[in-house]
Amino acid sequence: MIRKTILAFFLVLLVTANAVAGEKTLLIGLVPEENIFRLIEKNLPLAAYIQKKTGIKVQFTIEPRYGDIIDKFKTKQMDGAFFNAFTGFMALSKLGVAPLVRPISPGGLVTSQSVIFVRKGSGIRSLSDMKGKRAVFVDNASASYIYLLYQLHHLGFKDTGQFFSGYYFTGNNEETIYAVLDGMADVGLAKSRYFEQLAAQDPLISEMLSVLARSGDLPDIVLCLRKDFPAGTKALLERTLLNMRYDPDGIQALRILRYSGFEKAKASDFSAMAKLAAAAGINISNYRYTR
């Protein structure tokens, strides 16, 4: 996985290699929520496209896991960052970041749900069921992870290590959805739009796995950027992906990405994942949400 990272990092660093020395390139990171290099490849026309309306150069980052994106915002000196929902909140509450937009799927949603998936016929028809069965998670700074942990909460665990036999991380959404209908865990979780993007490809999914629970609607993905951003660039950027939606060269690069537009996002977006955490009995503080 980290070698993986590494090779898509120095992809976009050759794909952005055309900047002016000594201009200043935005440095935006990205949680890796699918396939790092699926995700660069969605991202790249979203970044000429705002070169081209703006001037900005954009280059992309993305850390080997959810959790490294709060640690390194610093110390790589990022402009910003597409965050999903937990590392958005604690993004809020240890760096202070301002959000600026989200993005709206073609059918109109700017959230996503976080759902726990069984194999049909494991003999898994409730939550308690879960337990001494096998678990795949994708991260333990995701949102489905927390929505597992406040779900273990009210059943009287506070160790996933207790109530599973086994479980590990896959570090993306694709692979932990895969790796329950391999057989190779009992129970997964993952993002909602993810689990129905691919059932809608793959029909083994939807004959093989079933969702057991669905968390509440929690943000998707939120670009957020660092306090002290300029705030002319900060407006500038705002309104061409605002604008997207309405310039033809914008909407080609929103479909790659499978978006329809982009919409103001604000604090309060995250409300319902710091909610969630606190049902989980997360102390945010101390929260260890890197492995």
Contents of the next structure:
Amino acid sequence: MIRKTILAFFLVLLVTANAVAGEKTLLIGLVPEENIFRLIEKNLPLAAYIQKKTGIKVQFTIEPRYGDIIDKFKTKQMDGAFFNAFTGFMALSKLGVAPLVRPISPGGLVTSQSVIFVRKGSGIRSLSDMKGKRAVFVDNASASYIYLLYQLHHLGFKDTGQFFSGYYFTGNNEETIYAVLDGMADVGLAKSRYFEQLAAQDPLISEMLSVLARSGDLPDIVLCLRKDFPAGTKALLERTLLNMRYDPDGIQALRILRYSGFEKAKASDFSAMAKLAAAAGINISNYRYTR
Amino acid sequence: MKKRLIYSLFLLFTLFTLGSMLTIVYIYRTTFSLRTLIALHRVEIIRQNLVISAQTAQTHLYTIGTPYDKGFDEVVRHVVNLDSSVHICLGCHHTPEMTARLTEMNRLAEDYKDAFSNFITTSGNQRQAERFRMEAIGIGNTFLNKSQQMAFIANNRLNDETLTVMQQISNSRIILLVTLVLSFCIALVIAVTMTRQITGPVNELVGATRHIKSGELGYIIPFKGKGEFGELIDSFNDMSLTLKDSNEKILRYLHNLSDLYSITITFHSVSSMTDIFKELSEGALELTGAQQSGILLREENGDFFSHMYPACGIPEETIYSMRIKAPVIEDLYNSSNGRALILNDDVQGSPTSAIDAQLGVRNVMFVWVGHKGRPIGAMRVANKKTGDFTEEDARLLAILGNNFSAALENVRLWESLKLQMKELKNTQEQLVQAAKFAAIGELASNVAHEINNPLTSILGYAQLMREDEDMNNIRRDLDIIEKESLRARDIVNSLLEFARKKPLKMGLVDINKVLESVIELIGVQTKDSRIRIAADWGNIPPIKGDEDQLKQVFLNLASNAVFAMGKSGTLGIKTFVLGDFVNIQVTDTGKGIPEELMGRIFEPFFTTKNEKGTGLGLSISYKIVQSHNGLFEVESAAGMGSRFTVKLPIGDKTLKVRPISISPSANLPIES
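Since the one above is the form predicted on its own, can you give the form predicted together with its partner chain too?
Time for the whole complex; same chain goes first.
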């Protein structure tokens, strides 16, 4: 019995070691919520930390559209991705990814709301006032866009083309906010975290823009791994990320990302997003999530 | 020399160190410049990477959506690299102008990222997207232009820096070369100079040692110099002079000793006091260079010391008036512990001061002659021809005095010996006379005994003849009478021969034949006893000797053997050659000689025969054997017998060992 146990232990060690040795480089996808270059730059310290602690090299990949991460997850052979709320929900449903960790801040889990904001002086005071106005969105696979569809659904409209006089996608939250501020559109939708960050930096935003509606809390970002990701490496990665907040080097990398640490994520974290999508009348199987 | 050596080495070391330090400084500076050059090249590489990244990104702006599109990830990587390169450059130290340029580049990079990202992500608004694209292209071109300007500046800097480095390398080479050449030259000069400075004096020293070796003591090296070699040569010159002085002193001592030896030898070869006094006085003059010399000796009654005659430089009449009371001399002797009294400046303290003035004495020296701790005489020398009397003079005279003392003693002993010899001679003459009387008595006894038998026969036959008328009988009796008479005459002649001292009549002697005649004589002596005579004649050569005297020796030995055996025993006579000697052994089986008497048997008049012996037999035999260059060996064991071996040399061999060898033997091999 003891011999069998020892043999099994060494077999496990061997498999784990092989798995780790075989997964020398992890390809992690990023959703372009902000300037894609800065997003990558912000995440490089995290990659360096993971490599330092685990020996696993982390390489980031990014696509111009949110929904592309769903389509290219398999073609690019990504090992995982930092998903936003909606792409995460879709990846869970379509790809069967496994949530690993999500960020936390001193106040608890990092969550975001989707905000509908308008330029003051646009005459828009209610959601219905938005009709016939020019709108700008982040991406049709962003949670804020789903929130807009939810609101339009309640107003009785099925798509944005019927409701707005014109609209376009900037691809990231910051540019969406600045597009409304610059008068490129009357209505904009973005993640509350970015809106508040920019408002804190630029007083013009609070001065010129006003929030018309706000969704409930949704997961801000969640790291999910492909479903067949080696268990040993997954455990090592999870342990490294969870302990990051206790390590000075880890804290340094987290500070750049404006996080205080990571918590273990689970599939249920996407429940609110699932409810919102359902309330928006979205059928996930045929939703056109790419532009 | 040591200082010069140290200074030279210090100079060399300093020069080498300075050169090395200069070279190190130049190498350091060159290395520093090279490091700067390398850094500039690295910056240039970064710049080139930056340009490549910017150009790749710019290309993407034109080729996006076309077959030449390199893919989004590749473009993102280049833009990130571009931004990183700018940040790297900005993180270094630059001139304010360059910092401003880099800050501008950084701003452009940020704007480029914004425009690029917006262009990529915007959709649904073609005009807006195009606007972002054109903005990005414009920024990118500006960025590339700025980069080219910086490349121009960097190239100039690289060129300047390269020229500086080349110059510094050249300078380093020159400094190193100059240092090495200069060090080598100075080292060469130092080596040559030092070698000359060392070998010069050394050669002088070697030459000087050869001079001294050849006997030129006192040779002076003319080298004049300071430092160690100067001191060494001064010391050498001093040593040379000292050697010369020492040698002269030794020669002088040898001369004095030679003189002393000659004088003292003369002392011991003369036997009269007058000669000794004469030799002493002349020797003292010769040794000390004095004008007056002589000896005062204690008179026989011991009260005075009087000057002896002859002496040198003192008139005879003055000599006899020179008498000093013994206590005066003894006080001077005791107060000086036997050391000489030297008066060079003031002669008032001289014990002969009363006469010194008369003799015109300038300086005087007394050297005491002692015997058994008492002064027996005083040698007096005065008026040294050159200078003062010295301790050395005193030492020489003391030796002369000691020899004089010994010579004096020898003369006295000689006189005494002569007296004793005279007494001994008288005694010996008396003893010889006594021995002669004893020998004569013995001879007379023997003669009487030996002659008595023939006389008895003659007398008996004469009486028979008177009564006998038969002429034949008478004639036969007369024959017997004649025969017995001849026998008596032979006996008398033989004994006379034995008793008479004759000079050696040397000739070739057949020892065996001599021994046969001895046996014949001994046969008379042993005819009434049970003594057996065993003869063993060896093959021996004739020897050179006096036959009669040798016969006397062997007869004496055989006679003694017979006496020792009494009525029975075996007398062995054996001859053989051993080495260079003919050996004649006479053995007996008698009572032997007691060990305590063995050493005395050759003494004259020593006998164990009481009134029957004279004690001269072995003594005379010994002298005879000795006169033949032979020797005696005696072995004896109490109760077992004795063996006397006479060894006589063959030819002209002479004896180089003690002529007598006496040894008691516990196991005397007596041959029968």
